[in-house]
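What follows is a single chain, given as structure tokens, in the form predicted alone.
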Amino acid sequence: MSAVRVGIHDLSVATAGHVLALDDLAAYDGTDPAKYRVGLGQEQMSVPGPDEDIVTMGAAAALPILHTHGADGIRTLFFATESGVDQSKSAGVFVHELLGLPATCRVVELKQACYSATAALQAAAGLVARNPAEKVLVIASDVARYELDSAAEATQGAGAVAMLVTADPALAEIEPVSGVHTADVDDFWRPNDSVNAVVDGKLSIVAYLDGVIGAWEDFRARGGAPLGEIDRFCHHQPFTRMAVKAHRRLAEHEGVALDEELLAVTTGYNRRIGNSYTASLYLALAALIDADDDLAGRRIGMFSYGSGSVTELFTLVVQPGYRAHTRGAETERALAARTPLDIARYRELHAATHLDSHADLQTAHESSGPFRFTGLTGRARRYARTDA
């Protein structure tokens, strides 16, 4: 028998409603803007309204999928990020709601830092490869936020990615092959008291590079295809920058020269929307795969880097025809809708974001996407549908 092909089979992308210039912020902090557009790599940041988060961006990411292959079959949801709303009820339970999944569907958070897309990812394979007839639905969905006026500001934002994982995929195929690194580094994190993540920006940098070769090492001791096959890298970008760090350390390590030019492509969406925690890496591979017509069969690294910290590599191929399964217009769309923030309403909505959940709240209507948060009764937070 032979073995069965799983992958992604559908990719879609949502953000927040509002953006903010970084060249805005800058002129506001005295920054040079050169520091954030080449230093960086960033230009905007998406900034969620009041009425949006991480379920009604993950919901909006998915509701393409639903919309072109409906739920038959789906009987899994990964929800996967590290800003959750909820110490103990998945926020893929509220989206399983908003969606209308039947209700034999599994449904679980995963957190990892900006890692565990991946690992639902590989879950979702696995559960495939199981059962070919099987679909899961993978959501990552996150915002980034640090404190204001600190030297990670400008690394904020907000977006998600929904993946439909499938056998005989449409988009590109999981190869079997991984290599993965665990080391515990306090280089960022967030407090269970804190709305705020913590950073040891320099650290973190070190921890991010020392895991993709360890990553990379375990990769090719177990296989894994050797560098000349491998045509495109797909990196975690927590600013896009990082991605030819990454790619220069993987390229001195080797010994070779890497071409850092085709890295620019997968920074598209990254650059406008900022860090997305654990969509970042599907980003990347959205803008790659939204932007380059010559993709088919190519072979793709994708590196996945979560603080604390763990790292994962591994491979896709893409699959004949999937120019006719991408969705760039789409995101382009979304993107171009956002609502430009000044500096003022933008510190507003970031120091609005805690929520003391003792007291009932109505949010207001500001969200023009399909989803929103309408506010908490009873300590528990409530959802609705805008577009039915």
Contents of the next structure:
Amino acid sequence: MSAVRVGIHDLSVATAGHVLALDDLAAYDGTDPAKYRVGLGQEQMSVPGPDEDIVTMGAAAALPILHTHGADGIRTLFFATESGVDQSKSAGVFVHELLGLPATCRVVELKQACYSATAALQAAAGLVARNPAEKVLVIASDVARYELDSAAEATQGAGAVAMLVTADPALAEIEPVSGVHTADVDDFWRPNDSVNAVVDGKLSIVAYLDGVIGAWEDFRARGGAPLGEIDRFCHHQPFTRMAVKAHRRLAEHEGVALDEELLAVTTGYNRRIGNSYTASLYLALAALIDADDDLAGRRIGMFSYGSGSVTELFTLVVQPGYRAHTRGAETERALAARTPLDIARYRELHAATHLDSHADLQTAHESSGPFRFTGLTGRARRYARTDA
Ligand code: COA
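Right, the form predicted alone is done, so what does the form predicted together with ligand COA look like?
The complete assembly is shown below, putting the previous chain first.
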């Protein structure tokens, strides 16, 4: 086994430029607002404008990391997403260009619903363990979209996380043991001709909870730490209440009581961003390290779930001095900068998303972020940096 310590050296968050308050959605669809606030644990959801997508959010998340560390040593960019913008070209290649990364870099997109950022992180850790001089940029970026007026509508959202994976990480070391679980389930998927996910919400909750136990048992069988040696948990949060369900299932399975209060801090960003699929688990981690100043040396259990379904449980150990490297103020600024939407404009934006690439398109300039999706020419997507 490699003696190299590998993990997350930097972590940065971005989201879309608009926000819808779920109280407004509740008023519109005649739902008790407590169902969304308490039952789902959600307050708001980020909504992309016409010139924003997974590429612009992913590049915006990675930009501060490049400002701090430069691009030296980055030879791989993994882009994890459920909401890919092309059937062939990796969204990461657009990001590579927007960020001005060196040509000597491999770029690939990974897909498995909300899970693939964890596959990317583990693959990144393997590459760095093989050559500790190399760094890997992992980007998880998604727009979670369901049909208007469906039960799933309140669990939409949009967000991105970028992580720099290196040797001797400043934030969190990835421990080598990991538990995995795969089962073919039709709980959530998105056919090629649809911009909205197809979901059996109740089945997805059952499949998620089964996956938690499957991954936990594999983790333990492979020598992973017992529950008593895991100090905090971050669970994938399609809606933040799901973290509590996962925690309860694990506690029941092990026949112990687990402190649910400790989960609250991990929901700080997801409550306001909504579901961000691949980024969701890592938004939970960002919220935890940004808010808690007593994590040095503590072990964090990370539960990743992607419908369809794949689950992985692994652990991180937070590094001494991590507080000096967190980016909570930047994330708060991005959340506060979002433009509030009324229901009419939200529904207009939702309806405007389309798959047709046959006609050239120029998007309205609405985003105040550093990157824009400017439109389509010759069926190809075009992007621009707006702050250069
Ligand atoms: N006050 C407080 N809580 C309320 C409430 C009220 N007035 N009304 C309902 N609730 C609670 C329900 O009891 C339920 O909690 P529980 O699950 O702990 O029992 C919760 O709010 C949701 O209510 P429910 O009736 O089950 O919601 P729904 O059928 O409208 O759909 C989802 C909820 C999550 C299934 C739906 O939003 C969905 O399909 N989302 C997309 C898929 C997804 O996110 N899956 C997660 C796993 S990947």
